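Single chain ahead, written as structure tokens, the form predicted alone.
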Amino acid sequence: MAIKLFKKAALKKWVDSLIAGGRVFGVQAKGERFAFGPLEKAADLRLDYDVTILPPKKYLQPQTEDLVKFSKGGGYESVIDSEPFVLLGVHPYDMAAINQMDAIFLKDGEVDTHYKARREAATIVACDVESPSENVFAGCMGTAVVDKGYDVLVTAVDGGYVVETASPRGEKLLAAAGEVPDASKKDMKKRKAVQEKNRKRLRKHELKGEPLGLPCLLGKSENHPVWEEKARLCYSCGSCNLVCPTCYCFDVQDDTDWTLESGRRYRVWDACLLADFAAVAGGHNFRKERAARFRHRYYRKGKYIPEKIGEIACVGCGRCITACTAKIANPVEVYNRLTEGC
């Protein structure tokens, strides 16, 4: 695979060529914050951002997504979005989250066809972090650097950007840049230094112990007082879920037009902190108490998903900490509290 050194002007020219060739979604400033959105010109791209408001998973599992169109009389048609697009500027922790979603939605025998179509349509350009956000703790979770899942990796170094392809699709994407010099050994050492630095500095909250010890810790913490203490302040708003790059729960709904002649079945993001998330037929709710819902969020991240795929379903992006107005959603704070007395 190719490893090139782009100067700033060359990178801008390359990005503009990608935009001219099809759909590109990249990180752009939204006031003082940043968000992924349709990219119209390279000048708007911000690879130096700290963290986006929503994770890039929204392009693989949209907030609202049509599944089936149906009509009176029994006719129906699956809705599959397979239009190619480039996802530009994915941070390592978000790439790690996408890799986890791949393990969930593309599991043999349980493939989600809608997710699969979008994932195969995506060409992902990841980028190493330049500006750590105030609540990131990816360094504690082993996700400050990523080595798989992406098609191209961009790293800002002194003198330009080291750009490495990791797949045939990435090679094709890089070909649009034309003649660009190869990265030197010195450039590669600079990239390694950036990544080593990120492993140390993306630790705004320090986790006690190793992440892979969380399933065992949670296994003996079901009745810990922290669940009730934190839940007393919880608004059950679900903000922590909705900004999380590894939350993938959804609700499926049907909607018919006013003529009752046709309609659609679609899915929307759901959140386990919402009061009615666990409501079922007959008026029952098996997670009616806020403390039970609050605890479930942490068990899902630190125990249930690891038991399925062998990875902790928290990548340390810190979005939940920022989004929570009650200031109770910090996973590091909760997990560190559980270690007391253990």
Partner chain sequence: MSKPRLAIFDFACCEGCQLQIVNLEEEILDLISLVDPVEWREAISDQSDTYDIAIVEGSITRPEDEERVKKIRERSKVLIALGACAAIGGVNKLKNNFDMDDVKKCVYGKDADLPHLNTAMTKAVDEVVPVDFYVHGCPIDRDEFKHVVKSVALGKKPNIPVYPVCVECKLRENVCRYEFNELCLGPITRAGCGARCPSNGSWCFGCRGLAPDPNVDAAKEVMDKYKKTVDDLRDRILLFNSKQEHADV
Given for the second form:
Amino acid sequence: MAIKLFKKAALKKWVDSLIAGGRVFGVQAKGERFAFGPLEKAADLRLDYDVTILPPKKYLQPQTEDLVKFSKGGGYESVIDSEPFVLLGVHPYDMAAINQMDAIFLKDGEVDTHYKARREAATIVACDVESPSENVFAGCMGTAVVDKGYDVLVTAVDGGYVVETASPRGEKLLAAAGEVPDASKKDMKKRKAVQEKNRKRLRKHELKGEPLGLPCLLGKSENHPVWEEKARLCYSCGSCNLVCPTCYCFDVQDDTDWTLESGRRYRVWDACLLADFAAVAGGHNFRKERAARFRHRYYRKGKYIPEKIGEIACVGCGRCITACTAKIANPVEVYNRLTEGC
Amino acid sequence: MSKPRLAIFDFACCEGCQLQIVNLEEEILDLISLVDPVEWREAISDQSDTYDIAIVEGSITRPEDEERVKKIRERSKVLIALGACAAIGGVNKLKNNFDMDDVKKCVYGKDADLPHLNTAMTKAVDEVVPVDFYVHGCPIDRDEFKHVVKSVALGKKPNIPVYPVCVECKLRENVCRYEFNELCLGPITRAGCGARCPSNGSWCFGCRGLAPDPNVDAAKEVMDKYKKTVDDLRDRILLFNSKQEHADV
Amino acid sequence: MSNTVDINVHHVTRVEGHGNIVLRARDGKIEKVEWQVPEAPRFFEAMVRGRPWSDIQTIVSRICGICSITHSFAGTKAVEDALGIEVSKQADKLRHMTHYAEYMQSHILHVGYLAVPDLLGAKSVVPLVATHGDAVKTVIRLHRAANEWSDWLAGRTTHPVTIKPGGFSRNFSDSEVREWKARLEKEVVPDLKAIAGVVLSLADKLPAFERPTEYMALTHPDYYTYYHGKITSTDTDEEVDIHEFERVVNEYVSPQSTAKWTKWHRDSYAVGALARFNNNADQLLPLAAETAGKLGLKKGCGNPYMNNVAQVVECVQAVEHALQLMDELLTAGLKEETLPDVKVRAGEGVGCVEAPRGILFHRYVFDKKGRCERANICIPTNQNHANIQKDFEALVPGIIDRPQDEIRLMMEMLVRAYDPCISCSTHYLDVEFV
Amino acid sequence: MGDNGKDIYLPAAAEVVRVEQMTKQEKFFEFRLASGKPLGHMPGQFAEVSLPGIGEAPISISSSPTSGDTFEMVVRQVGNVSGAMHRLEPGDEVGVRGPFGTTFPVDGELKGRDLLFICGGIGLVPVRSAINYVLDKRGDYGKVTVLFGAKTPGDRLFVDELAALDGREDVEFLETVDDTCGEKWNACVGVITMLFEKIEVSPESTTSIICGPPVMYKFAIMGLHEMGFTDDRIYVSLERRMKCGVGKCGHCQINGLYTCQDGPVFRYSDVAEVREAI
Ligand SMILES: Cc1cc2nc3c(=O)[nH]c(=O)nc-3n(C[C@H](O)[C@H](O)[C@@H](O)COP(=O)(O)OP(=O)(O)OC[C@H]3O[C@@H](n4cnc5c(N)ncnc54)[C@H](O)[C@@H]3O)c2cc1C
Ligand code: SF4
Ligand code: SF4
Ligand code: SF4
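Please move on to the form predicted in complex with its partner chain, as the form predicted alone is already shown.
Time for the whole complex; same chain goes first.
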């Protein structure tokens, strides 16, 4: 696979040609913050962003996504979106999260056809972090740098961007750039240095102990006072879930047109912190207490999903820390409390 | 199956919620294809009428209106409270923070005692009669209204969020208003509006009412973190949620 | 003459909330003719007391569902006046544009869903779907455009969220403005012309009733205003500063009404589209002036039924001016603006704007913490009540010989011509659902 | 499992063959897939039943796979889907996804063992599939004991089948109601655990299967422990909120376990220590 060195202007030209060629979503400024959105011109792309408000998973499992449609006499029909698109500027921790989504939706049990279609329609251009966000701790979670899942990896280095293709799809994407010089040994060294530096500096919070120790730690912490202490201030607003790149729970609803006979069944992001997430008929709620829901989230990240797919389901993006208005959702704080004991 | 008979009534309000029904534009014809509107304003004199669905807009602010809404309840199978005034009393409840005589004097001065200017404590509809379904908001959200009407016609319980506005705010990928040093009621307000205000650069002032079991105690403690006071919080809650359960901060 | 009439319209349909018409005549002698307003009073002036300046817009917007943008502006301008808050030129232009969205929405609702069916002898817009399908579609398209226009700038169709003391809570981009400009030019202007054509074809059906009337409106040296300016009337050359509005409205409580009544130079005065037109017609932009000419609307008109025609003219004016403002904004390029820091202080302020149905005044007094101590709100519909009564008194003797149903219809049409804050009570709703 | 290109959220059409009112709240349904094929389930499994515009709900399959090409369900009217199902008539169509979930190991370790079925109320519905399966292959199992508890006599499901069970020589059948509500009632009155004293089972050779309302499990299991049952000789069938039925939506999680995939049938020893399970 090719490794090239793009000058700023060449990168811009390449991105503009991608935009001319199809659907491109890229990171752009949203006030003082950043968000992935449809990219209209390369000048709007901000590869120097710190973190996006929502993770790029919204293009693989959108906030609301039609699953099937139904009509009178026509029964049910699948709705599959497989229109190709390019996702520009996915940070390593988000890429790691997408890799986990792949494990859940494509490898664990039955394949989710809807996720699969979008995933296969996606060409992912990852990029190494230029500006660490205020709450990132990917360095602690082993996700400051990523080595798989993407089609192209872009790293800003002194003097340009090292651009590496990692799949035939990535090769094809790069072909649109025309003639670009190969990266030199020196450029490669610079890239390595950026990645090494990122492993060290994406640590705005310091996790005590190894991430892989979490399942065991959690195994003995069910009755730890931290759950009650923190959850006392929990709004049950689900913000921590909704901004999380590894959260994927959903609700399913039906909607009809005015005939009441035709319509769609869609899924919408759900959040296990919300009060009725585990409520069933007869009024019973299996996680009625705020603390139970709060605890569930950390167990899911640190124990339940790891037991399923072998990876800690927290990639250290720090979004939940920022999103939590009550300022209680910092996973590092919670896990460190457990490490310290009661 | 014959079409359900629909009647719409208004009480003290700005009628902005009914206007949202007009604002369905062409879809009004669809609405009529689903339900059979038999009464829109109270002008119809036939008091023996019964309705399958009664939609009530506005707060109850006078004793005679209490009687009227009771009659409506008796004559309807399903009663829907339309909009904040009907559902929670809305902005009209601000009045309840004052003495009624003082309220009248303030507006009408020496004429305050004229009988037709009489007023009483504002009540939401469910403080007078039982309500089956609510369309929240000031004004209502057209899509939610459609959903409720269709659900009732389908014989299913509408899916009205019980979670707070923050959920939809996150789905819209807004920057949280607290990051702008604003006091937003999103964390304790019932969602369903698509986080309309934060999405337009403003704080949520709670027009959809408090979410069920809102963590108001947390809100009080959290104010500190944003250099706001419990008084500020109370002020904002009072605006649309005066005299609601959980609103006594 | 021996006609005995007993009309008691309890809660006239197709008008705002609750209004009653009472007419009793024995042998052609009128015993009682009354316009009554028994609307449940809502006491906004009492409710805003103690609220911080930043809540005023949110509260007073709820006075009226159909002119919530106007109330928001009157309230916000009063707050700005009291606390000395500046609004940028850009925001001022955007506010005008926002205001025009409401004008369109309100006037189209009134003209399209109410007046046109009346003039066609149809009970509502529904039968017109079959007979005048294109016109109905045009009305709906205009109404939708107006609502979406308001959604865009105000954050929703009713009860704006973006309007804040000092400007807007969000920024708008060149491309948004460009998009809307194109839509107004391509879709809205042609539709308005089509509606003007429909109204023209029906104009001779309007009753030919004239009564010399004082018309009050806001006026501005530079443009046909709905937003800035001073108070004037057709009875005077004086231009009164808005801070002295109490001097011209002279409110009083009528035993017929829960709403307060008003008078200036005469026993009553009228506000609204026709009032604005009669005061400011010379300032109409070309297309609006042309429309007025075509529709036979001339300055000095004293026929209240012509208010509908003036509304059509004003829609054209609103869109024309919006287009002008959009050009100006695009030429300068839209800038990112943040709301100014407000230095809270004690103060008193007045806000005055033209609502679709007439001039509107808000006055507030704030204490040093910026909390409202006192408020006075004078809404246009109230200012028209006395005039409706006077119109009745002039109209009825001339028609008292006619059949009761016809008298009743003409009285109802007169009330509706004033568009008394009609929101949900138009023909469209009413008859469609009977 | 794996990828067969099939949309896991796409329901297949099934026709309502028979509807019967069972109790005030519960109706019985017999369905046949439009494809004519059997559903292919085993006792204990469930399917997601769909009604367009209303939604989907997980419902246990109550019939034994040995009973032909149709399948049976019993639905309690509690909400949207169940409410709309109660309005169904023969010939109407529903959507079905499944079967999903684990099964009572009737073809596995239950073979050759004595069986003790403990069913509370609507808990009889999934267990009925296993009971009928066992009775159809009666020779493969040892002693069969069925305990059934209902709130009142009027809440009893499958009244005829219960009578048939009662009449069988090769099944010990006992039942109770919490309250007779003034109705004629000759059997026991009291909670289901009262029946434990009246039966003779040997804990070593017996496996117990429990299904009932959430409160029942704790007491039934306590009773079984007193009788000498070990946790690995107890099977429970659990219910949770469920949106997809295929282990994606996250709703049915009981700590790390997914009710839809790891359950609904669990060996009790696998969930005894799981905080949120019972
Ligand atoms: C594996 C399994 C097997 C099952 N087998 C059967 C069976 O054989 N027969 C049977 O009748 N049922 C069975 N159920 C239960 C059935 O699935 C539920 O009762 C339910 O899903 C019915 O759906 P519904 O649409 O009718 O109810 P819904 O409309 O979803 O509501 C059901 C009840 O739950 C309440 N509810 C819904 N949402 C919430 C919320 N957000 N917060 C609080 N309360 C809420 C409602 O108020 C209502 O009372 C089974 C469940 C599982 C998991
Ligand atoms: S974001 Fe914070 S307050 Fe909201 S649910 Fe999560 S932990 Fe609770
Ligand atoms: S802006 Fe308000 S609604 Fe949105 S996340 Fe912040 S607190 Fe919640
Ligand atoms: S954000 Fe809050 S105030 Fe705004 S519409 Fe929604 S509930 Fe109402």
